[in-house]
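The chain below stands alone and is given as structure tokens, in the form predicted alone.
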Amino acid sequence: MERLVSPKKTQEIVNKYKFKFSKSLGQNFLIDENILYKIVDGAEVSKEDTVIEVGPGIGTLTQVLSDRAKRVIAIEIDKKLIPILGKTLGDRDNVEVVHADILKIDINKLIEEKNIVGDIKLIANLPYYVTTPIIMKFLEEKVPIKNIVVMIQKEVAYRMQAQPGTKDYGSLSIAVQYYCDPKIITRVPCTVFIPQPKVESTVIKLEVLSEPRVKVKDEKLMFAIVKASFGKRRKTLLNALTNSELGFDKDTIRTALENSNIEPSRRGETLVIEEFARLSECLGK
């Protein structure tokens, strides 16, 4: 089957199948060629790999990656477009759609039950409102992926890159850089979508570390930290975790910022990644 990246073949299957684009479900689908190779570029894909897709939508970019990879497992939640993708990617062998939430199923079962082996990547154009739960699912339950490459609102990139002492700089920055290394690799407009959505794309890549960026006792307590810490960017440390959840008294939370050579006038946007562990491994005693 051609290409269907064009404005007009996509046009053409939306109206052959009379599609209705579901907002509810965050439904926007790629036009655009440059955009769709960058996406494959930037994840490297090779014969040697599997790519786990979320949301082929009509296989636009489907069709790239089976060109490029070993096997690819497209996982689609909306029903009305599982006969639409048997018909475009009818004559793919290497490509197997799946009819199911990703964020219901247990992806590392899926990938025994299919027999994957080798290098795993997942690649995407995610519905806005559940790139985080996608993305931190894959990361937590630590499925075997290589790399993440997805297309996802461009704030939301932004944020998981972001350095400390930026606006950007937040917990989803400390939860994606304890699991990877993130790079922008291209802005995206809003018109090369049809239909157009009200905010720009970027994609960004998450080169997944072989092991988490530092060592802690208690991942829980480290998260629950950083989220202490960013609740009330404009309270200092000590003052944010002393008025948090944590159920630790002042005279504690002082005692171990001291022990951890943070002082307890600094604010969590200031903490890099390994005082956050230093605090709760301090903390955890």
Second form
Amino acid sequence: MERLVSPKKTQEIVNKYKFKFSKSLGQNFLIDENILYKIVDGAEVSKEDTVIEVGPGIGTLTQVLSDRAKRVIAIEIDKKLIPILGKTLGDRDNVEVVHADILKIDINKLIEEKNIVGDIKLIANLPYYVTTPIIMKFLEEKVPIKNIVVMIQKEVAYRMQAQPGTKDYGSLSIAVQYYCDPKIITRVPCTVFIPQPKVESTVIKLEVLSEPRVKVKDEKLMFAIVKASFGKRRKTLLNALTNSELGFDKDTIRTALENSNIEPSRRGETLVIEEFARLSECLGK
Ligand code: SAM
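Write the structure block of the form predicted together with ligand SAM for the protein whose form predicted alone appears above.
Below is the entire complex, every chain and molecule, led by the chain shown above.
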């Protein structure tokens, strides 16, 4: 099958199969070859790798992944796309299409069942309505992936890689940077999709760390502290954490802040992840 990544070819497939785009499934298909290669090159896909692709659509990115990788497991929720993918990818013996909702399947079990060996990479032009849940599912369920290269909404990408003291820095920055080193690869205009989304996009690479960035006894407590700190961004840490769901009284919070070497009058948005970790260890005692 010839390359799908052109406005003409994509439109041809859409017309041939009378495919109707679903807005609620975040269906915006890529029609720009340049961006396609930026994604695949960014992930440094090689013949040693197995790629998990979420949402292959009509198979545009999948074709190139299939050329570069050892295997591609493409997981698509829309049953109307399954027969189309059968045609567009039918000539490729290293691609397996799985009809499923990525948020509902056990990815670690899938990897075991498919007997995947070697490096695994998550590469996708993600549906924007579930970008964060999909990425966090892979990270929190400790799916053994080497890196993630995904096209996502521009604002979300900037929040993922934001540093302390900036307006984009928040719970998502800490959650992603706990597991990964994020790096923006390129910004992407709306014009490279059919249909065009209303928001700008960005390709981001998340290099997964071999161990989480900081060591804490109670991950849940650390993330609850992060959530409470950013929930009331304008308040001092002492006040934000005292009047929160954490349930500690003011004196306990003050002592923990002092023991972690954090000035109680600081705001949550100024703390680096190592400081959140220290505070979590002191509060968890
Ligand atoms: N990869 C194609 C491309 O680049 O042209 C399509 C990308 S489109 C932005 C997102 C794709 O994800 C759609 O094919 C959509 O049906 C699929 N999708 C949406 N939600 C999903 C979910 N929960 N699980 C798996 N696939 C999903």
